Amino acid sequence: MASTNGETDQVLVEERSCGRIFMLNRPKQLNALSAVMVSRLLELFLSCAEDSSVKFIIVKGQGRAFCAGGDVAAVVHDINRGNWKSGADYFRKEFTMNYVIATYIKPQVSILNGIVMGGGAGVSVHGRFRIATEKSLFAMPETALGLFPDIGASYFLSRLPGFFGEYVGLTGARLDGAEMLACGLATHFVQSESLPLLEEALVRAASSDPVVISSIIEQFSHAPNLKKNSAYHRLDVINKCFSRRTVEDIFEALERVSADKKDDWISSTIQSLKKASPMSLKISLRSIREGRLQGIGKCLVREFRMVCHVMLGEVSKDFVEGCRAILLDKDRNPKWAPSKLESISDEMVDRYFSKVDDADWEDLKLPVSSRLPAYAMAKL
């Protein structure tokens, strides 16, 4: 049965035998995660973990998006009213939800049949099974908003093949379902027309065994061919350029490749980086690099410090400016400050990784569980 109740209509819950289906339900907003949705999802995941009758979770989105990200426009509204701590509360709860999903004791199957961006990746990529389709569109577009890939992205981007994660995280590059499968963001690829049959098969099996669930999904899966112009075909160039130590070095490496031969993909990659917030590029690169050596918990704790400094705006107010230009006024012409990479000192970047100097502020404290499966333990 489907449960509906006032604000909880933003997340619909369907009870199917031993499974629960969570439907993100703000289709007009491309299922962007409101504070209500984050609270509701966290509550649902925690309650289902304790409910022995629930064997598995399916998460999907209503309409043409799985989830286009967090509702950052609402966060910016709070910042502009002088209430950055309301935004901090939102991210605290969201990052806690990301951690619960990453360490979840029961299998989660995320059906990514549409747009998956930012916070939408946080609801899905940390889970056990991620099903892409021919309609999937993935991106982490935060550097164009004056933010950085958060929601634990420094953990999963840093674990993509080679330096593909740096490329995706810094440029905001869009990936289709075939690319998501190739790089590991998705675990399976299923044609969208087969999704109802897949759901029925999972419900009939009523199993919590990941091996059983995987074998069912594989019956509906196939490996699609990458498009001829896929960025994943450029992994050698990406590794050569995005492995460099600094953002400036990455630019220099890309421009050197571009000088050797005319290449539209290289040109568009350089342009994407030039449009991004210089401060966002700097803190994003360092975050992904640190994430390579950290478990999911430490990544989220660090990212929470970073996002609080972003909202405080003491070093740069690029987040507010980026949201104004891209989401609110939509002139797509942000005025970044600092406007150049060379204007950003190491000390400025360091600030984002330090504790917030505020008596009422606390580091992110993540829930402790003694029943973590081996799959989750490996992430710690």
The other form holds:
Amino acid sequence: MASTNGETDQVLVEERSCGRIFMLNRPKQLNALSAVMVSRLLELFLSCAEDSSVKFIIVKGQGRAFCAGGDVAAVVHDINRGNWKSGADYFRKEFTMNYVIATYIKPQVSILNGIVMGGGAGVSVHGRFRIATEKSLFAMPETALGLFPDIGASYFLSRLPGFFGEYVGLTGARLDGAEMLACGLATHFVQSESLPLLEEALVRAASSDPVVISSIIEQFSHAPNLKKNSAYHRLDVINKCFSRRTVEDIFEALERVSADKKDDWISSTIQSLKKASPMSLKISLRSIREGRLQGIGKCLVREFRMVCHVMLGEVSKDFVEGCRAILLDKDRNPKWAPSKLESISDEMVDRYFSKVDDADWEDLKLPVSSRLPAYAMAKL
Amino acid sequence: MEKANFRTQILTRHLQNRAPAASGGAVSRAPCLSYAPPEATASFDVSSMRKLMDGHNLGERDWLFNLMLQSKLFNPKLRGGRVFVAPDYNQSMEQQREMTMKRIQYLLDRGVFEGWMTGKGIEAEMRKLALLEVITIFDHSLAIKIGVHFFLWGGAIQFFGTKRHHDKWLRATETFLMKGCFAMTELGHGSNVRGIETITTYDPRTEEFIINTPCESAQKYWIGGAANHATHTVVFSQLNIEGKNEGVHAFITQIRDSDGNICPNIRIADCGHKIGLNGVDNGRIWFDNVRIPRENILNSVADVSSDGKYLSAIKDADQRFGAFMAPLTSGRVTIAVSAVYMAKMSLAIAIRYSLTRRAFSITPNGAEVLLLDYPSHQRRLLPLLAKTYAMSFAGNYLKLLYVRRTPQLIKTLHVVSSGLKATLTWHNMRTLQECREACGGQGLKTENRIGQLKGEYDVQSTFEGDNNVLMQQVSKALLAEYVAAKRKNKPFKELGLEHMNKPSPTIPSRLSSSTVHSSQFQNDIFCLRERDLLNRFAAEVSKYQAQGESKESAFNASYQLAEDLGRAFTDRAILQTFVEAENSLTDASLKNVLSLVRSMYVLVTLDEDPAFLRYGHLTTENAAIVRKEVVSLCSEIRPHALALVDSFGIPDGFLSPIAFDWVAANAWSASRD
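Could you switch over to the form predicted in complex with its partner chain, since the one displayed so far is the form predicted alone?
Below: every chain and molecule of the assembly, starting with the one above.
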């Protein structure tokens, strides 16, 4: 294991012939992405892109999580000290990293053997291969925190089958490995006990050809059965309800289904929407809808504008409140403001999508890279 | 020698490529030519420009794009890693028709048509228009099938019907409890609706109307929805009461039961396969003394009492007929606007392709040149882009004129919608052809959309009024206005003719580059042409009349001037809407690029319409200056080309593979998927 100094121990790098293995190493925090980790990862991805001896990259997590998300506690701490701009710097770097991963020229294999949430999805889902296991647990829980699915989620959630992405993004529903594979968040499913052998095989093949890598992973993978009460079995209802134009319409559609027939899954779906920040629901839905019509770059630029407005708190301070209630005080009883969907006007929502009115502020500028593979080109 | 080296390198690469990809890795798989995305050099905010172009209901539009992208019913296909939706035109006519109905059901279930009949006010009308535009971007058949049901059938109920019809049919139409069609055109009569031969009489004993098709030329023809699906129709027919013909009236008639069986005394035949729009079931209908209850007459304009007396508040037969034609205006509005969206779509595809496809080097061993870097290619596409911008603003103006219509504005609406429907649909056909050719062989593939759209949209120059007839109506209306103003010696105050009250503008004998870019000059020269042609047209018609010709034959004989005048009126009206759109803006970067686009619109019109030279509005020297200026405008607009087409707001998935990575889309590996 190679590490250059104490700080960068949060990401361990292992050189295995032509492969590089990045290990997220902050297990006590479930590998939540600190600012240091984001910087380090970005630097690693960029340098490996240049290094002709590197053919592929594996990303995995230490302990029981792949990565539980971004370090929002630190960001809220910054906001509370009146320093939203350092939060903005964090997201700027994180989103840039998401973009680099999404347009990466060398294959990335992410081993999602545990919790994958928020920012953790940003490090993995944009990459070429995502391996789920029986231990995987995926969620985008941002609306419960007063945030919205960021890190380019408006790009990949909107491309899940039907309106499953809206469901996952708005409710924060948890998915297991089989569900991740079924909906396309994962490309393969491998039993965790086979992971060391898979890693060995990838290292031995030392190939940068996605076709070769794919066929190696396939040797270790199988198609798991969806659990009986999986949300993915409810895709029909999800499509019917979550395709509605507004959050209010989605509620109404769900309640109509629930009135027709008592159903625990529907009630818990309605419950999780009711617990979420109304403002978060509004901006998340619009973001996913716009994301479906945009490339990854535009999605990240839009999400960066949104996250800056969230931090600025001009329209709503739900992010600070959500983090207080869920992460800091842990009373799990956030007081959202505005507290109701109907008190949110279109103009309030529009604000989140506009440029930030601040002399020093700039839109997210994404690195330009030439000669991208078709896989990455298709995302632009 | 260098050329030989180059060939050797290519050959070597071919030979090396025979090694299996697995051992070689990514490098050996690189094609000889790789796709490079168009360089993005937007000097303005694309989303603000899109807001100006689409004009209204952006959230609803995006929602509907989302709905179509996420359903298998819209035939998503993966090409080069991207998903594109488009109908499968390789399906049989019958399959295409069934798909159209399935798509309608899907959109209905998702709430798309909510409020289309029962919604009130301008907001509801604009929402409906926006959603129909999005639908037309996916497929013309789908838009027409929906348009016939809501705008023609539904519109007839709304405008010709009264409360009893509204209560019975509006909500039922909105929820597709029934499917409506609109039986106006006959085999023997199309544009001349007053000449239709279907006859309706009244039987006071049973209080029924009796509708009859007296001869083969009276069969209803091209009736969209009639061949397979429609359950009800509005029939247009002469109404004969007590031996007197009261002119054309409209009646509701059921033609199928709810199981789809054709009703007694109705005969229906299929119009068969067409050059496009095969997802619409156009049919022919014969009525064999079909009896319908008295309340089925759409009686907002005229009625028949139970004892068989004809009653109408409008005594004048011409005016009565005019009232009946009102719903056709909505058709002309939606046709004009959808034509602009198709021009946008084909330009977005062809311009994106021209920014990534290269052909020929102009230096030895130099890189091949991008298509859009050839001045000649710019001249083919960029003027059409400018016209499309201008006509997009005109379309937005027309929509507002339509939704805010008042009885005083009916004439303006009729004239403007006629001129714009003809001009915008002709422009679209020309643009489609040019874009098809500009994409070379790729333009011939159905999956690349443009070529197919030629067949799909050709009908636009014919339905809801033949374009040539409509343009003559414009000139006729202008002449009437002229005659009235002169006779009463009063100023012009309608149809945008107010400029005729001022002294004739003067055009400098030698134009400078700054003059031709000024909106003052641009407005002047368009007004000058219109004024001059109107004077000439009036003079020629009255000359023929003085020779003893009737007004009608004098008009027919003056058709050349009538055509020139119709164009002059429409171009001037379009320019005005452009200037108004510019004036609504504060953003300097948008204003700057739009002023280039406006100048291009005007100057290319001056360059292409021989009327300016023919009637001496431009000297030959000035015409040469204008022509040169078009070339330099092409190079000025060239850097904005990508951002200008991105501003059309058509999502990538509704364009086509050649608009993006066409190398990946056509790779061997993709051909095996």
